[in-house]
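Here we start with a single chain on its own, the form predicted alone, put down as structure tokens.
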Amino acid sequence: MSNLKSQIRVAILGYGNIGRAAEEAVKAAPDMELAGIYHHDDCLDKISNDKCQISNDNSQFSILNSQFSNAERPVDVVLVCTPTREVQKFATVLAARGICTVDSFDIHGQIWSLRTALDAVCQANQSVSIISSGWDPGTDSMVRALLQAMAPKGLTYTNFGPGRSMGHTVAAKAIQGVKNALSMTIPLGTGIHRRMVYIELEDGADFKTVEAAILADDYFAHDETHVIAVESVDALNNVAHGVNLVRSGVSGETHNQRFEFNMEINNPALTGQIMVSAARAAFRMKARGEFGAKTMIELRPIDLLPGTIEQNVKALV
């Protein structure tokens, strides 16, 4: 990889919890520089890097103008840190301009259709989109794939939490009549979860109407969900989360193989870090001419790491 540029220019689109965490991870990366932070909301008071270019225009595509491609050195990768349901429209525009993207799209049942749509755009425009690159889906997906390779026959249970789900929280906040929201994921075992959704209502909003809308949303419709009205969501808020992955299965013809993976995390910090690592992989894939949209389980793990192949093989194998 000695022929690759020493610094990968990374821009961040969206400056919520994940965008701020991604900014920290880019700054800490030895092979990256922050090319800009772009957001259509008013976030000037939140920006901690005074070298960044900021956009406050409320037009949804104005932030994707020529500043990404006409800079003195073009942006290599854009981290799409927008809400999940806005990912496709932004990633499509960027990929069509030949710019690599990374996102943390987290609606599991829609990942393949997103991959298919973005893959066609990337192939036509020689770009790379790494989708669903948070920790679940994302690195947990890679762990599940590895465990299945170790025991091809068996069952894997993914138990989330207890902790705050960013995707579910954003979905609840988007419901009409909701001023603020917090969605907590409570593991019940064997991959079954309870959603505890705490909401502050807008003035005049009807709780029953809001509750029905939340329960009907695809984020919540498949799990036991309880909606609770509170005076202050901020008084409850906590970004801690975690996962417990368990697989029991068969290696060859030998039964009773059991593997377990656990972590307790700061949710946005880990998501932002994984996206930054995926940006490195996207940059390297494009340099090799490997265009298209990919999920995390399709990546070479070594591409996620700074340093050369020789350095990482010697250190990790």
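Model, not experiment: these values are computed from the prediction. Residue numbers count along the first chain shown, from 1. By rigid core we mean the largest C-alpha set that fits within 1.5 Å across both forms. Compared with the form predicted in complex with a further copy of the same chain:
- The chain shifts as two rigid parts between these two forms, and Asp234 rides on the other part from Gly292.
- Rigid-body analysis between these two forms: the smaller part rotates 29° against the larger, C-alpha superposition.
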Given for the second form:
2 protein chains.
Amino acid sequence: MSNLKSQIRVAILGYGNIGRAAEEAVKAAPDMELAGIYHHDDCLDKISNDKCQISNDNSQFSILNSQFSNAERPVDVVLVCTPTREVQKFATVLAARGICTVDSFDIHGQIWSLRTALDAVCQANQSVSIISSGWDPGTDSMVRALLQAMAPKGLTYTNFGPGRSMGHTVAAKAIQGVKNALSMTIPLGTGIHRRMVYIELEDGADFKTVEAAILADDYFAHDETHVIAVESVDALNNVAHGVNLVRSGVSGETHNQRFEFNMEINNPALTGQIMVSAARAAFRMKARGEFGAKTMIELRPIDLLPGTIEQNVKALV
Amino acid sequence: MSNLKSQIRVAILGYGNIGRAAEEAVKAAPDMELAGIYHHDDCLDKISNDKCQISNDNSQFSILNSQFSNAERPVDVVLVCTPTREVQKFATVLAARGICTVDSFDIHGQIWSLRTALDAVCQANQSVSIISSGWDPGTDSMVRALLQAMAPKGLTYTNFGPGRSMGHTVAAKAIQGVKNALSMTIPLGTGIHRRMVYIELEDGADFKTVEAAILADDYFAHDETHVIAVESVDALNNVAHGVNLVRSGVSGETHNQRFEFNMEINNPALTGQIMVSAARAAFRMKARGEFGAKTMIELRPIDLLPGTIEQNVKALV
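Could you present the same protein in the form predicted in complex with a further copy of the same chain, rather than the form predicted alone shown above?
So here's everything in the complex, that chain up top.
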């Protein structure tokens, strides 16, 4: 094909940290074209892309519908970069229109239910939804599956960080007297984590009272937690994250098989990139008639990569 | 199903280090039954399995044919654990009979040609051959593909060892004056390796002459190589091996994304286990009508694992 960039048309829904990272990854992909970016809120100043469509009426659906209908060529895949709790709503509407979606839905306990619901919509409408395709859940899940296949008996420990926990940060911010907060996850091994909670106090708030409230919160009560007052949480801002995933297991009857996967990464950049690579897999699976909702452990690694099977087998196997 | 062990009937062809390890992994698999072991040579004493069929006439084909025809239930997958240069011969005959095969063919430069040849046979006879499914090529290839998808620009270095190199050991043994040899691969980083060659000299052989011949051999001439005379190579025997696979790359426009995969393993035990896990994938792919020859980067990780999609998604994603 003479214009590789136009092979796969990708749109981005939601233009936060991950949406912006995904935009960079789409632009860097040799076989993808950015079809549009869709966002609804009042942060117009954050957006400087001529393909960006803004809605203040909270109704992306109509914008998406009109854009996708009017386009000279249909959008192949929409990257759903909304907050995780809004993923199902948008992915369902898109899948029902036969448009593939990719999300990085990250509530581990609800992944199977999302997969079940979206799978039915995809099967009925000949679309593909790749769900939970960030790094955890996502590529870490693929590594865990691979290590399980290499040593079926044993224990895998996923140690996160050092890096910001979104859930714990939100929980700390909700405590009375906290103006701003950052909860860092520090790995202590065997899946045990320390929480380092940096807080800016509201005027007049008492540190000891706030600290006690944080330590009593269910998010923090079960882990070693340290609360530290700082002048500026913003001054600590850093999207670095990481993982140390270890398994010791048994292959056949042979014990003491040891495996380790480490990474130190920019969190939104990696998440956006993985979603873009998963969009390629969704496009190819739809072309082969493999409809449905899938998690990343259900994808072929080669489908994530540009290039032909021959090129990738020769370069990577 | 009441008897999970009988879901997949697996036979082993070739009863060397890997065949024996594969036997243990089949027996440990909750969904596999050992259908038979086929071997031809005179090392009867190595074999203590009542399912083992021995041929001294170098014609496994006839044994395989009669066994598979007479069996109450057909063999689903044959693990081809022969020397790598004999893989294509056996896999071709089996695939032509509609029987799935798995091998750990490890000559990197010839993998695409093996895949092309076997793919045609598999497509024509509705079988599946999973090729080069050891750890490198194999699971390392899957990790390389995954890291490429996570950070498309950058460099991956695969550092092997410390562990025995089969190819270099054979090359050292072929030098005149060498009675027995062991060539260890020592990783020096960035894909550069040292060769530690331990040799037992023939009676009357001159160490300096043998050392010079080894250093001049094309297998050793390009790497830092040390030759050491020992009383007994057998006393050094150890099937430990390992890998340190590192990538620093770019996700989207974000540089300095760092990844590392390490393992320290029993080599034949891991290879046998990976072949058994790949046999499960072959069985499932055939059941879905996905015929052909595939490398491991073309497999879904979930297909390597026993259990349902729901069980594995809930446990691993």
